[in-house]
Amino acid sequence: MEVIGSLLSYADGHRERTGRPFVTLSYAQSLDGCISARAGEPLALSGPESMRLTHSLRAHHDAILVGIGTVLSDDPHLNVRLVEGKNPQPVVLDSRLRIPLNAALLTTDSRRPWICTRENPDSERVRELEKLGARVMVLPSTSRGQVCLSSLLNRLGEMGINSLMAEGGARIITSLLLDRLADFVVLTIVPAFIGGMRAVSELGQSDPQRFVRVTNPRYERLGGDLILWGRLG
């Protein structure tokens, strides 16, 4: 799709000028902007070809982000099924390392998590993780206890990760979207109505001057939904 090579060129070299990996907002939502019927209950609302694309884009990032709450609720794998490509190496936002033993990302072939989180995390539990595998990189957290994702895009940075897709939840792309901290963004639009849980809260901006908006957006219809792309500004 033209999605794909929009994304690349846009990608292209952003590590060596800002030393972030290249961020990509993925996720599907519905017409009034839900992303689930409830906070905490998983929902699929991406038809199959609009799932095989997020596979395809999964396999072009060097990385996947997802908050605990979406491990909590979906068990995700975050690997490559429906198409040819790479796994993207899982990074898990866990200020309170909550994740559970059993989790998917810690018992099957998929890559090992790195799991963020903030200071002085139990150190028992630290072990546990890192005997499944796992990786816990400690990050400073903002004022509100959660882990500091402008700290950590830096560390991804200095690790090499060019290119990092979030897939959610709703907190995690508010949050990116409220520290202006994203580049890009791929919204599949499912032709429904839910009336659940919205997918972006309050970004406290009332002048259409200062709001988050796609420059130069695209857009194409694959199966039922549409699937809106663009440089974020």
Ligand SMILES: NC(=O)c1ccc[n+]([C@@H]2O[C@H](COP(=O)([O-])OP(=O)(O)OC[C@H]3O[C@@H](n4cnc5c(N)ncnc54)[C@H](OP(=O)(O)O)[C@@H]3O)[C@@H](O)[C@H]2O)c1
Second form
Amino acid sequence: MEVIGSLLSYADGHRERTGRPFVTLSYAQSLDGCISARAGEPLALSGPESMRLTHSLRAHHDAILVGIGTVLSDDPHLNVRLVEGKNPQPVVLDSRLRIPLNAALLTTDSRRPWICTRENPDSERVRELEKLGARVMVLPSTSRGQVCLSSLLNRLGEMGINSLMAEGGARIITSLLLDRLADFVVLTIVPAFIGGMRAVSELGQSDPQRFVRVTNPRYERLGGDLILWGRLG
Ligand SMILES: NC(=O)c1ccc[n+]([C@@H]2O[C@H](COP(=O)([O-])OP(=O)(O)OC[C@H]3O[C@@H](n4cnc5c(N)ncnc54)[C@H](OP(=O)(O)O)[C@@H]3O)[C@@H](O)[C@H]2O)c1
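Could you output the structure for the form predicted together with this ligand, given that the previous block was the form predicted on its own?
Next comes the full complex, and the chain you just saw is listed first.
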């Protein structure tokens, strides 16, 4: 699909120019902008063709980012199973190191996660996670006590990560948009109304000039879903 070529052309040389990975925001939502029926519960939204596209997108990124909320509700593997390709490095935002020791990311064959937390983490918890092969990355925190995304991107850039795919959940999507840190978006739009947990909340903008926009958006039907993609301005 054309989306991959478009994304690769924008991502080319991005880290060299900015010091940060190229960030692709990619998730599945309903027509009313929901990513799950109820907060904290998984929902298989995408059709099989869109799921394959998601796996293909994963294979074209060096790393994949989710929040601890998604790990606790979905227990994801974040690997590439439906297409040929390399598994991206999982990165989890987890200020309080709440990731369960039996999480799939810590116990299955895939690459062990990098777990991003704030300063002064519980050293015993860090030891337990490192024993399971995880890497705990300590980063500055925001005024809300969460991991500073800007610092994370700088760190990942220093570590040689050229591209990062952010899959969610809602709080991570909202933070990335609020801080204007996503470079590209690939949305799977599922033609259904759910009335559940919204992907994006409270961006606090009423001036249309300041909305986060997709410049020159492209779209294509894939199976029963619609894929929309483009550069974020
Ligand atoms: N449809 C899709 O494509 C899709 C994809 C992914 C997830 N989901 C759904 O999304 C839901 C989970 O979303 P969620 O909002 O509850 O959880 P989330 O966005 O996955 O994780 C949010 C948590 O990450 C931590 N965090 C650390 N630094 C942060 C930062 N700078 N900004 C925001 N959060 C930060 C916070 O917990 P601490 O304060 O403890 O660090 C925060 O509560 C689930 O129902 C899941 O099924 C859907």
